[in-house]
Structure formats: structure tokens, C-alpha cells
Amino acid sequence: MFLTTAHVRKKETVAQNCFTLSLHEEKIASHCTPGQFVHVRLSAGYDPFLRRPFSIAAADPAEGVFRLLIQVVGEGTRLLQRIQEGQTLDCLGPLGSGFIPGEAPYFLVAGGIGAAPLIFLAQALSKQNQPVRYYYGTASAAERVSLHAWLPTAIEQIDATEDGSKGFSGRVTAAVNRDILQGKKPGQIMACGPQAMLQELVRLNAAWKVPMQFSLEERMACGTGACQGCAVEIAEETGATNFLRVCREGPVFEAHKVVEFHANASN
């Protein structure tokens, strides 16, 4: 973990209310792994007081550059949207624990801005010549980021939009279910997205019975585990439960251990 200054090499609008930042900071770019994040200070003053967490979407250690994919959803991200190329950002990272490779083939399931950590994961798995299918769901084509410049050509991408304006018509979880029912069985599912999407994956997995890892999205204050404000209830192998910090022990957890999803699935 480093507290450092990153220089904005490039800023680009890539979709409705969505932009990317390419940041030059050699230590973070060299040490980050898929699923980790950076905690970014948004202003020199105290408004907003708290940093904001952003998943690392790509990293090039040779160039000393890492990339963020950011959706504008509140005052903090609106402030960040004003930054210009050549300026700097105060960054803390890389933080958290990332994805742990399992059994191939891999199905990566992204909902909205949840695409970010899975882009980084897809790149890493492709370098290992692992078979990957990347499912990317958004409400409409206008909200969709073109991933062709991000994903290696060997990776098969399946788009899904809820309004049917691009790719599969319906939720991304339905596209995954369609393919599994047609015989395309994954060895591992890695997912990041809205809570409802993750909950639906848990429900469907009662039939699939596939190992799954989720990158959870939680509000964070410190980003280092000190405040314990982002804790989630996790089931231990013994049957007991414990509260673990999304920013420290996560954000990636084995899906079957996240108590909230299974409690809701049984209601």
C-alpha cells in the first residue's frame, strides 16, 4: 500500500456519465492485482471529507500506468470529472484482496460499472491463455462502455441490455443462464455489479452449482480497515459467522460465504 501522487496522463469520456483516467504512478501500477482498488482524495480541502474507492481496471507496469473506469453518480465523482490531463490525484493503494484463480473456463459477469475489476481480471487470465467469456450487462446501449480496446481479442464478449438495444435482450444473468442451459458450463464465475445482480446469480447457482467469487461494492470511509464501517457477515467453514471488512479482507469474497445473499435467497 502506497500513499502517493498519480499524474493524469489521459482522460476520456467513454459512455453516458462514464469516463476513464489513465494515471501514471509506478508503484501502484507494479504492485496491483485484479480486484484491488485505490482510494482517491477528491479535493485539496475537506469537502468532500472522505476519499472515494475505485477499482483498478487495467495496469501496465512497464509504462507505470494504471487505469480507472468511473461512473458519475454523485458529488464526489462529479468533482473528479472536472480533473484535466496533466493534473495530479492523491491516491492510496493498491488496497484490498483480489480474485483468486480457480478452475477454467471462466465466466466473468459484469453489471454496469462493475465491468472495471473484471476487465483487469480478463487481461490477466488471457496472458495465462485461460479460456474466458465476458458477460457485460447495462440498462441500455447508451450506458455501455465499448470494451474492445480493453479486452484481448481471444476473449468472447456477450453484451446484454435490459431494453434490448444491444446484444442479448434482458438481464445479463439471463444471458449467463441461457448459455449454461445450452451446455456452456463454467469452471468458475467471477462477478461484480449491483446487489440485485449478485443476488440473482446466487439464486440461479442453486441449479448450476458453480464456484463463484464476488467483488462487493460498499461505502468505505478509511479504505484500510481501521474504521470497520464496510464490514459484511461471512460464514466460516465451522458454520459460525464473522464480520470481515470489504476494504481489507475483500472486496472479493467467495459467494457462498456471503450470508446476506443466501439469507435473501431463502426468503
Given for the second form:
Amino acid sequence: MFLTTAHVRKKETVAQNCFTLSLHEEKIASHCTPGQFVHVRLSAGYDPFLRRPFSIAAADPAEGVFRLLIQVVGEGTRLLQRIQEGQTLDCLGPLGSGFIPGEAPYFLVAGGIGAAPLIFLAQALSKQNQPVRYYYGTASAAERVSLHAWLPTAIEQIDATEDGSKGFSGRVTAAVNRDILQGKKPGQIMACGPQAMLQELVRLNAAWKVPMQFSLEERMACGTGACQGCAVEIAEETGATNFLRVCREGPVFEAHKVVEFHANASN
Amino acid sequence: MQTLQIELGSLVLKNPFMAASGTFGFGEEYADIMDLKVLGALVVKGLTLKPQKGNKPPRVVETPAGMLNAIGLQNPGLDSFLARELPRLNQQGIPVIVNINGAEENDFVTLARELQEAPGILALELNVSCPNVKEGGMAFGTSPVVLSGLVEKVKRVCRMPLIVKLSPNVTDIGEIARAAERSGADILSLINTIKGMVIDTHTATPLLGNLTGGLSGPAIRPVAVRMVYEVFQATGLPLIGMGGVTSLQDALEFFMAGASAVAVGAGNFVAPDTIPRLIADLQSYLENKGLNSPAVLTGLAHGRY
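Please show me the structure of the same protein in the form predicted together with the partner chain, now that we have looked at it in the form predicted on its own.
After this comes the whole thing, all chains and molecules, with the earlier chain placed first.
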């Protein structure tokens, strides 16, 4: 973990309310792994107060650059959107525990801005010549980020939109289910997206029985583990449950251990 | 000769800046980015006899110039602290103050007794002001009678300096401070967080899992400064001031209101290097003013009108 200043090399608008920042900071770029995040200070002041966590969406250690994919959802991200190329950002990172290698083939399932950590993961898996299918779901085509510039060509990308304006018409989880029913069997599923999407994956996985890892979100304060604010209830092998920290033991957790998805599934 | 060293009664710190309980964990989390030995003291996360699971999420939410938290004292318990955390803190030479919590008087007394024997602890901080636990917590710190009873009992088994951490969720903090002083407190620290609530208007539901939480950050600073000022007049005890400190300017307000030391809490989350920066800034400030010690700043704002 480094407390450091990153330089904004490039800023691009990539979809409705969505932009990317290419940040030059060698220590973070060379130490981060897929699934980790950086905690970004919004201004030199204290209102808005807290840093904002963003998954690392790509890293190029040779260039000393890492990228963030940011959706504008509130006051903090609106402030961040004003940053210009050439300016600097106060970054704390890389933070958290990322994805753990599983068994190929990999199905990566992204919902909306949840695409970010899975892009970095897809790049890393592709370098190891692992077979990857990248499922990307959004509500409509207008919200989509064109991932062609990010994803290696070897990776098969399956698009889904809920309004049918691009690719599979319906939820991304239904697209995954279609392919599995047609005999495409994943060895490992890695997912990041809205709660409802993750919950649906857990429901469908009762039939698939595939190991899944989820990158989770929770309201976060320090980002380092000190405050224990970003708690998620995790079941141990013994059946006992504990609150672990999304920022430290996570953000990536094995899906079958996340209590809330299973509590909901049994209702 | 200029020094940053300060004395709070028999508690001597190499500088007046501490990390407030619950904002620096057990020190592990920030070890990558700073030398924890520079801290005047690290007040570790609130400790209970048995491990505590903590409250259900969401546990934190941002508010204007601050945040609410309702962690619920999640901690590994006394045995794990003694076996794992304290030896590591001692090995690294970090000055440690232990914040102790209980659901009943005996919990505090047992913790205080057990910790007397442990090495490398500078002082105990009695947390009678946590707004986020169902039993104990703030209930001990809002009645002068209840507080006196507890402080007396803990004091009987406590040979090290005893700090009592005061709650702002009272009508007259001076009255509570005097009760703590009468019953044997050596030092007072203030303020703990102010009880608050945020409602999610989309779901018409309180946002925190615990419904309410404790407000911290710059939003509470004027309240904290006012309370330090009042407690300085109400008692003769040395004070540790805290509440929204992010800069030397903020710290100076607390010193001038009557604090001898200042703790940084939620500010650490935003700028983890706040304390090293405060130490350097205080040093330059004293040099520029030709002052020998931060002690001369304590209480300067009194008797001005």
C-alpha cells in the first residue's frame, strides 16, 4: 500500500456518465493485481469527506500507468469528473485482496460498472493463455463502454442488454445460463455487478455448481481495514459467521461464503 | 531547548498527537505508509473481554464534512489482544493506550486488572461513551452517579494512568467531568462521537444497520472545542481533545480551549499522514513563535473576555 500522487495522463468519456482516467504512478501500476482497488481523495479539502474506492481496470507496469473506469453516480464522482489531464490525484493503494486463480475455462460476468475489475482480470488471464469468456450486461447500449480497446482479441465477449439494443436481449445472467445449458461449461466464474445480478448468479449456480468469486461493494471509510466500516458477513467452514472487511479480506470473496446471498436464496 | 514532549499528570508523551481509538485499528493497517513510532500514542481499537462480532452493515455513511459510524466495537477480545496484537505493538516500539469497554462494571474491572500485568501499555482509556452498542457503552457516561461508581471500581485495580473518555451526548458535560474527577480519573479525553442518523429517502429507512451511529469529522469540531473549553473550566484534570482535527490550525483550537494533547480520528481515513504532518507543523509553529513547549498553549483562550 502506498500513499502517493498520481498524474492524470489521459481522460476520456467512454459512455453515458462514464469516463476513464489513465494515471501515471509507477508503484501502484507495478504492484497491483486484478481485483484490487485504489482509494482516491476527491479534493484537498474535507467536504465531501471520504475517499472513494475504484477498482483498478487495467495496469501497465512497463509504462507505470494504471486505469480507472468511473461511473458518475453522485457528488463525489461528479467532482472527480472535473479533473483535467495533467492534474494530479491523491491515491492510496493498491488495496484489498484480488481474484484467486481457479480452473479454466473462466467465465467473467460483468454488470454495468462492474466491468472494471474484470477487464484487468481478463488481461491477466489472457497473458497466461487461459480461455476466457467475458459477459457484459447493461440496461441499454447507451450505457455500454466499448471494451474492444481494453480486452485482448483472444477473449470472447458476449454482450447483453436488458432492452435488447445490443447483443443478447435480457439479463446478462440469462445469457450465461443459455450458454451453460448449451454445453459451454465454465471451470470458474468471476463476477462483479449489482447485488441483484450476483444474487441471480447464486440462484442459477444451484444447477451449475461452479466455483464463483464475487467482487463486492460496501460503504467504505478508511479503505485500509482500520475502521472496520465496510463489513460483509462471511460463513466459515465451521458454519460460524464473521464480519470481514471488504477493503482488506475482500473485495473479492468466494460466493458460497457470502451469507446475505444464501439467506435471500433460501426465502 | 524546544521539546514537543508533554505531560498529562504522570503520563508522558513524546509529542501531543495521538491516533484516536477505532481509527487506527491495532496499528497494522497503516504500518506500510508511516513509522508508527512517531505517534505520541496509539489508542487501539476498543477492546472487550470476549471477541465482539460488531453490528450488521451498513456501518458507515458519509455526511456533510464528516461521517456516521456504527461499527459496534468489533474486536478480537482480550486474550487475542494479549497474544497477538500487543507483542507486535511492543516489538515495534509503539506507545500504546488501551481503550476498554464493557457491558457491565465487572467487564471493565476485569479488563483493567488483566491489563495491569501486560507489558508496554502507557495508560487505559475507559470508554463510557460509545453510542453504538446495546449494552454498556454510553449508558456509563451519561449519568454522573453511574460513572462515579464505575470509575471508583476500576481505579481500585488500575495502577497506570486512567483516562475517561467523555460522551458529548449529555446536557452538561462539565457535571460528568467533575464526577469523573471526584472518583479518581487521572485524565479526560473528549469528545466521543455525537449520536446521529441518516435516512435513505428512497426506501424510507434509516441507512445504518444499527439505525443510529456516531458522527465524527470536521462537522463536529466546534462542538468538541466548546466542550473542551467547558471541561477545562469544570475540572483541573489534563485533557485530550478530539473531534474533527485535520490540521495544526484545528489542533491549536483544542490546545487553546484547554487540551494538553490532541487526538486525530476520522481525519486519518482521509489523510493517513495527518499525524506526522501535525508533528512537523507544530514544531515549525513553536519555532516561529519562539515557544519552548506546546504546554504553554493549553488554555490560552480562557479569561479573554
